[in-house]
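The form predicted on its own is given below as one chain in structure tokens.
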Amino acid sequence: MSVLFAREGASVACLDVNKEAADDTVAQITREGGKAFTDVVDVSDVAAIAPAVERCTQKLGGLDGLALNVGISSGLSLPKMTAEAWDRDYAVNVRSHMLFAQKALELMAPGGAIILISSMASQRAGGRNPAYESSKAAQIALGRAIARAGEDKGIRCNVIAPGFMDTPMGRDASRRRSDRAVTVPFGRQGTGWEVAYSALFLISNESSYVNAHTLFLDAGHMGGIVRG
């Protein structure tokens, strides 16, 4: 997403709990000729999120995007689960893109987009991951709450919900349950490329019209589309 949008001409705030790797995506886009820097924050820490983006909106000359691309997963079922591993997925998938948003509604231009990436687990107990599928679900109800405080400044959020993806978080979910994506639509999983090119559509102002949605990104295995 972030070196799509600097191809698009955006300058971009890349932040992550990585240093490293924040700092590899900022390279490619200044190799490309594209603005970008590093912010480093640790979106599970309260008091570190509000600070951030004032941070990055002050050094960007003003913020008119946001995209939240951040999760993970303990993996645990639900027998295993623990009020600690809970709260975790929770701080991480949830709560902090609430206070993301809360902070870029008070400092974004009017006009400008929020982005929540979900998942397809949202709507499915496959997984087995109780923690997981249910904070991607409240992800959406939180896209549609941001959209409607949103409203007075004309600031859009909509939500993608990808299917089975070609990523880490992906692969460890694939070692954990081998058979995860004997089903997926087309013989392959989904590309990062193929969400950024959806997330810079709902960032962008060719889909001024479109608010408080959830895109499933999933090839349709959520309409019943599947490998036999």
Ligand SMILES: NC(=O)c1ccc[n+]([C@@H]2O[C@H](COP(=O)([O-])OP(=O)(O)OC[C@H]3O[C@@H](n4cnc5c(N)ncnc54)[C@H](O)[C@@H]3O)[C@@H](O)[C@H]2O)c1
Given for the second form:
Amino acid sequence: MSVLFAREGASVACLDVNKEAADDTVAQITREGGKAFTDVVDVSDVAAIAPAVERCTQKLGGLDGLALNVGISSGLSLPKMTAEAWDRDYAVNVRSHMLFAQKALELMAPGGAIILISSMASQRAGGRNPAYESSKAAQIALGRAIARAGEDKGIRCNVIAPGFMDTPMGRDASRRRSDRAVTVPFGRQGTGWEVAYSALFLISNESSYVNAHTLFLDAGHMGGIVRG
Ligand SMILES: NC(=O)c1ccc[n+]([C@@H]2O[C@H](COP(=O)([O-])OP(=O)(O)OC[C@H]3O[C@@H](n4cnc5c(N)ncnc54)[C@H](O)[C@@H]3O)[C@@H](O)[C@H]2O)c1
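Could you please show the structure of the form predicted in complex with the named molecule, as a counterpart to the form predicted on its own just displayed?
Below is the whole assembly, all chains and molecules, this chain first.
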């Protein structure tokens, strides 16, 4: 998403707890002649979020888009779930998104856009992963709440819910459940680029009348398009 947004002319602040990962993205953007910088933040730290949004907005010279992509999964089934693991998934997957959006709505230029990355898991119990699944479902309601709060300023908020994606998190989930992705449509998982092109549409003015919407980006998996 960051690389694609930069290709379209955006200056991008890449926020991640993992400096190396964010630096890697920034390096790719600057190699291509784009503008980006890293800002290291642990989004589970409540006190760190508003200052990070302020700092980045100042450094960017304004804020007109926010993509909330960070997500984690304890992978614990209901019998094994602990209160600590549950709170951790929710702190990263839901609370941080609320806090980022709250501050961004204050600082963002009218006409800006926010996107959240939820998951197909928001609709299915297939992963036996209740904290992840329910936190991803909560993001869809949060997206609507952000759209409601942003309406006065003409700020839109939409949600993308990907299916099975070939990312470090996706590969980790497939290692835990080897049958996880065998029935995926087209015989392959989705890519970060496929999420990024939809995100680009939703964060740009090209989608100016799309609001409070959830886009299932799953090659039809949720609609029953499965192999075998
Ligand atoms: N991979 C999939 O199959 C899949 C499917 C549907 C939805 N998603 C969602 O897509 C989004 C991106 O997932 P991904 O697959 O690229 O995962 P990933 O684990 O590959 O990347 C997540 C990123 O979040 C960062 N991060 C984790 N905890 C953080 C914290 N406390 N503070 C700041 N940064 C933190 C990590 O360092 C990493 O760079 C997530 O919200 C995930 O739930 C993934």
